[in-house]
Structure formats: structure tokens, C-alpha cells
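The chain below stands alone, shown as C-alpha cells; this is the form predicted alone.
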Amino acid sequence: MAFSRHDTPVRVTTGPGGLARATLTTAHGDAGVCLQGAHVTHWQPRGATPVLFLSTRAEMAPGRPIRGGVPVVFPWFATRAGAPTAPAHGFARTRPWRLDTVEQAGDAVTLTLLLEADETTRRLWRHDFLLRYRITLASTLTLALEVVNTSSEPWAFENALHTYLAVGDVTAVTVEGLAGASFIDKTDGMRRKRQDEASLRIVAETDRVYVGTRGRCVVDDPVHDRRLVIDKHGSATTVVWNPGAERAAAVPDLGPGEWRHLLCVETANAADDALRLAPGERHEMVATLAVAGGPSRAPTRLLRSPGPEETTR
């Protein structure tokens, strides 16, 4: 499907590795989406530095996951229970998605992409499903992932929008919004802990799965003098990840020292918060990313529009 800039603020071209790429351009900024994986690789508000981190060594090749941006995780998070050889984070992030519609409303543009079960997905996970993913570029970036059970039996799943945020220096940032929350510490034998601190500082490898968390997170980035705000609904899990220096050195698709410039704050339903859908049921998870002024600037008021009911129906 091809679009002309004269007709719509979206262009679909062939990008690196021969992968189809949609480029969105509005008065508010620019974004890029790789149709493999429905993977948002870039978002840059007008006049600002990019909000999403993308590794200089990211693999752009058919069937390969992309390091950075916003990978779509489905139908399991991390390693699949009982199937250690299954692809990490499921198959949605490496499957080709179909571009369904492009809609424009004022200064906002929305891409809708679809993924359905096929012979390849059924070999990994036997269930039938439909994923509908709406990517809206306006003054914010809104990502809405809808999961529909199109099979004749119920099934459980996990999902996530594995957002890589670009930060000036991860050791200088703080993450607010998780005080008092319980988390699974994947760097400490999956032990269950509680965050007693008012805000999280990244001082070493960090891999925390916060369960029962439905509120806003704010990443205060003093180097870039800005706050990155993540609002969500339909999500009960927040994952915070940074590999740290030692682990990053063993990641082949991450450039030298790049671990300092990324922080994943992921909107998810995983672990205790995995979901179950009956035949015909649906669930929508939405993440909205916004940029506000840093502590040295006057704060920007961010308004959250009402979301759909947080149910699995």
C-alpha cells in the first residue's frame, strides 16, 4: 500500500534491510514505523531531541527483532514458561503486520496495523487471534494495542509495549510513580520486593517487573532538561529495564556505551497480571507518551483524556 505526501502525512517506503517503513509527519513532529513488528522506531517532537532510543547496531532484517523504539510484545513476556527455546517476548515483534488504515483528524494522524494468526504463529502458539494496533502522532504519541480472541476456546496471554526512552545519562535520571509498589527483581533471583524510595535511581543493571501498577510514570532527565511522561490504561504492569555496563557489553546489537542513553519503561500485562480472554472477547492497552519541561522550566500541565473501560471485554 503506497501513499503520497500530497494525500496524507504518511509515506510508506522501503527502508534498511528491505523492510517496509511508514513515516509520519505532522505539525507536531515526526515518527517512523517499521511494518515488521508494527515497530515504532522513531518519535521526535518538532524542535526537540528524539524521545525514543534506537541502537546504532539495531538489526534491520526480516525476522529479526529491532533493538530500540517500541517493540510489541505478545503473547508472552520474556521467556515463555515451559518453552525456553521459544522466541523471547513472543512473535508479534518479528512478524509482518498489515497496514489497514490511515486517518487524519486535525493535526493528528493515526495508523492502524493488523496481525492475525497464521501457520507460522500457530506452530509457536496454537491459538487464533487478532491484534489491532493504533499509532497516533499528535502533540503526544499514543499507542493502543487491542487483542481479540478469534478462536473457539479461552486463552491466556501477556503483552507489553517495550518502550526504549532516550535519556541523556541513565545514571542521572529518576523515575517517579512507583513508590510503594511491589516488584519482581529479575537481577536478584526473581525475588519479590517493595520499592520504599519515593523515586527510582538507576545505579546498576535494573530489571524490575512492577505488578499491580496502573498509574502514571515520569522520567526526569536533567541532562536533556525534560520530563518524559507515560500515561496508560488497560495495563497493570510496569517494567523498568536498563542492562548496565557489564551486561550491555555482551549485547551484540547495542553500541559501546549506549546503555547510558536508554531506559525502558514498559506498559505491560505480565507475570501476576497476565490476562485471559474468552472466545470473542477483546482487551485494549494504551500508552501515551508526552514531553514536559524539565525542573528548570515552568511545568507543563498534561491532560489525560478518558480511556476505554479497563476490562477484558
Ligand code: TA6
Given for the second form:
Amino acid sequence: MAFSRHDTPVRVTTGPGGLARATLTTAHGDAGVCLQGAHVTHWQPRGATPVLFLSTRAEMAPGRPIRGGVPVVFPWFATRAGAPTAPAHGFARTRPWRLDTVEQAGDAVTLTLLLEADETTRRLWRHDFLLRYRITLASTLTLALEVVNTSSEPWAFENALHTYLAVGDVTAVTVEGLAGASFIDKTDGMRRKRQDEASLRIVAETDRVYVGTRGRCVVDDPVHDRRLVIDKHGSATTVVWNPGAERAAAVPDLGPGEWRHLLCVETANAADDALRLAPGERHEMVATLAVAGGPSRAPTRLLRSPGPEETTR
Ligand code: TA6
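Right, the form predicted alone is done; let's see the coordinates for the form predicted in complex with ligand TA6.
And the full complex, kicking off with our chain again.
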């Protein structure tokens, strides 16, 4: 269906801190996207509590990262190797992106945002690139990040959709989908470990980079009586992060006690899974978030097997 200005499900306004913000409203729910960072700050399916955590102390200001929602991480994950003063998680999350198109198909709406190299990004990372990010709000939220090498030489990169999920009480949730996977434990000197437990419980500060993990994760939240289902493709890394009480107290843009209400389950390519693109090559990573009922009333249609791995490389 062609997009018409008269029934636009998308409004662009100036939000807190003077940042441009797109608000999406469809029959399925609402979402908010800050054009700085192409940062999805809000997703609330109709009748549900918000799926994404956003800190009450999130800083909304030009050039500052936002605590919560879905920061887009590129071209390096966390601290850049050999450059400890480079901005954590790269620059994509703090650069102004361009809203390219709004498309409507039935009751789904897709926003496409673009980011290209400029003088600021070249000062931090010398390569030319194009990022194309498609955000689709339907009954699910689908986030598709395409990376294109527009330069004349090959380069390597890491990326992540650093998704802050809103949970009732992080100490009560379980994360399914990572049994037997190897991870780098950032809370224990980057030691390599294996998850022997069938499901993960958050009992302390948790900061794990699971490598070689391409499957679905399910966060079972008994307090909200729902399961958050994350399907992905083009991603070999899953990051699970919660700062725990002590570390959270030192994070200035997190409100008191808010660590309990967030769990990051990130769709990524990082560490061993960093990618390399030749000139003209592209790569797509897609995360689809869905809400299913609690264990007692889970609709099985959201619990199908993930589709085959699809990348455009
Ligand atoms: O993805 C997990 C992580 O890398 C943690 O180590 C933690 O630092 C978190 O990201 C938040 O990073 P930020 O730069 O947003 O404070």
C-alpha cells in the first residue's frame, strides 16, 4: 500500500533536548525513534506494558548516548581495541541519522534511516560506509541494520542492537536459548566460559558476550507474566548485560533501583564474530522482538522455529 500523507502513522516532532523524534502509531501499538542515533526509545504493543526500558535519567542531548531503548552500536563494540579513549560502542548511536523513507504495508509501518561517513566519523574511524536501518512496527518490532562498505578498501567492524528489555524484576527472569554456549565473562577478567545451565538467571552483575550464538532467545518474565522473544539473523553474537545494584549505583544516567527493571539481550557481531566487508559488499543483521503470554498461556505461533540464516553477504 502506498504511503499517504493523510493517514500518516508517523509524526516527526522536536522532543526533549531539542532532538528530532519520530512517533509511530499503528493498530498494533506505538513506538518512538530519536533520529540522533536512529535510537528506538520506546515500543509498546497495544494493551501491553512497554517492552523497552528507558531510564528516567536518560540524557536527551546532542551528541550524548541515551540510556535505554535500542542503541545502535557500530563500528566497534564496547571499548575500541587499542583506543581506550574512543567513544564506547562507536559513534553510530550519537550521530544524527537521516530519515529516508516511511512505508506502510497493511497495518505495518517501516521507517528507513541512513547514516554515512562524514568528517566527524572519519576523525574516529577513517573508512567510508553506509548504514541503512529499517525499523518496522507491526505486531512485532523488527530492526534490520544493513552495513555497506562504500570505500575502496576492505574493513572489519563490530555491530550490535543493544536492546534494553523492560522486565518486572531482573532477578526473577530466566533467559532461554544460550545453553551450552561459550561466552566471554566481562565481570571476570574476560575469561572464556561455557554456560552449563539450561537457562540463565541473573543473580549478580552480568556482562557476557556469547560468541557463535545465532538462535532465538526467550526472556521469561513472571512479574509481567509474559515472554519476550528475540529472533535474529545475520548475528553470531548475543550479549547479556545487567549492571547489578553496585555497578548501577555508579551509572549516572540510571535512576535508583532501575537496574532491576532492565535486561539487555543484544543482537550483535562482536569479538570472535567481528565481520569484514570488501569494497561494495554489504551485511544485514535483523532482530525481531515479539511478546508472548506467560508460561501458562503462551500462544504457540510466536514459538515457531527460527527461519534459516539469511545474510546478504
Ligand atoms: O553491552 C554490554 C556493555 O558493553 C557493558 O559492558 C556495559 O558497559 C554496557 O554495555 C553499557 O555501555 P554504555 O557505553 O552504554 O554505558
